[in-house]
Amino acid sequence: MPGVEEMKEGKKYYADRPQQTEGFFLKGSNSLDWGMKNRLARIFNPRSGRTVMLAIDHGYFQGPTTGLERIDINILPIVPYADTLMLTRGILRSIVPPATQQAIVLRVSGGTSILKELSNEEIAVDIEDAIRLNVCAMAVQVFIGGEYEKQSIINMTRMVDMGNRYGIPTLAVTAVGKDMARDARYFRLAVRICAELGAQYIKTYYIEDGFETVTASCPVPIVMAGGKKIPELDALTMAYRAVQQGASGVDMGRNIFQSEAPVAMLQAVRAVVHDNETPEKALELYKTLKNKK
């Protein structure tokens, strides 16, 4: 320890330079506690401002998806490559390595499954075990007019709550049930709902006509869900799209492991998403990736 006659008076205290507090770069996020916004940092590039997410929790209500039938050997090989991974507390748990540095975003909502009604969902992880798997954000299954609305709705805020109170942001999900339309007006409405109601960030779909007033009328993050397996071409197309109209990123599961070369895919995902490159030059970088394998 340095004793008191070596300690020196200081110098460099820039009188002339008032200090500088850097905003938040994300979209409504700016008034968040320093824990959640350093979490949302690792699961959105601050150079950026998007993610690419990569989803592979659709066990949960489906069970082994094509492509998803062996995590270890089909998906772990890719994860490298996108900025967050969203899945499971079981897979987690038993395949991906601790080691991992890919932000985790977790499923945190469940209870039925394909064979039921799938609004019929409750809190299915407890925020204790959240925060034992040191996750960056909680996601929550939201059925906007679906039978069980309600009751998802609650759900969302009590982790909402929870998440708040420990510093970890909740991700809603917006689904979309089988006699809902597809619409802005719809989605316009979804994504207000949890953006009132406390979410954190919001991932939905991209919609061709009126995408952009969605975003726009969201005062948070919104992340595209990838949808169904599509063309390559069209997959990048959306990405595009929806980045452009205003999206924070996409969360693609089926569109990068379902393709023929996953690592190609999601590396062409990213020059969209990270570096606006456009669909046509981001098909040329996929293929160019795919034969070099």
Given for the second form:
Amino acid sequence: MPGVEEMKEGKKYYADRPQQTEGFFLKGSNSLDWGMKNRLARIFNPRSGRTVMLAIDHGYFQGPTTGLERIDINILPIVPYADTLMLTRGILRSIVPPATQQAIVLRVSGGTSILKELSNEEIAVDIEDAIRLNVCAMAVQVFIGGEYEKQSIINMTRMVDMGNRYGIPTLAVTAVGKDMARDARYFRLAVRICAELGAQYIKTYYIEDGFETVTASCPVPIVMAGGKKIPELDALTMAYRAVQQGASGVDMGRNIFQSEAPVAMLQAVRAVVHDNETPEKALELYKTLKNKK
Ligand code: R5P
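Show the form predicted in complex with ribose-5-phosphate, please, because up to now only the form predicted on its own has appeared in this conversation.
Full assembly next; the chain just shown is listed first.
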């Protein structure tokens, strides 16, 4: 125990220096609570304000997708190069080591398969389980214009309510039906509905024409969805344009794990997202890393 004399001396109050109150680095997130901000700061790198999420949740409706047949063999070696891992609780518990440092985004909607109507989802995870798994966000599919549009929106708002209670952000994933127009007008509508109804961030597709109007009219961060496998340069170009046009990062699956060199591809995507590297330079990096291997 310090003596009374010691307690009187050596105190530095810096009375002339007002306490700094920092704003939170992420778009539209300044009024969130501490725990939620802390989780978001584990998903989004505070230095760049962006994230590279690795999506491996496909199995929840389409089974062992090409590249995800053996997550222990094909995916675990890539994980250290991602900021965030997006997956189901089944794969998390059965395969992913609990010492993993990457932020976990847990898929919490489900209940359908590729054999049936995909929009007919429900909430498929209890909030208590998300807390137990120490996740940084919960991902819910939202089908604007889909057959079960309302049900999917309500799934999202229920997760937002529960997430707000415990400080866990909700990621709204905008799903587009096969027969819907993938244009700026549709995506402005879809992401804005998700943001207005409380999602803390939103995953949506890149479009060539007017993507900057989608990000500009969305008050919270957007991450670009990857989509089906395309050539590496095209995927890097898409990611580059998305972040240059206002996206706060990417959430890519097949374009990473179906690449010939997934670790090299993930590092090339990181260069584009975190360091504003051009697609051409990032492709060079990809080729160098691929050949090293
Ligand atoms: C569907 O919409 C899911 O979120 C996916 O399973 C996944 O996240 C898609 O990733 P990608 O299209 O980049 O393979």
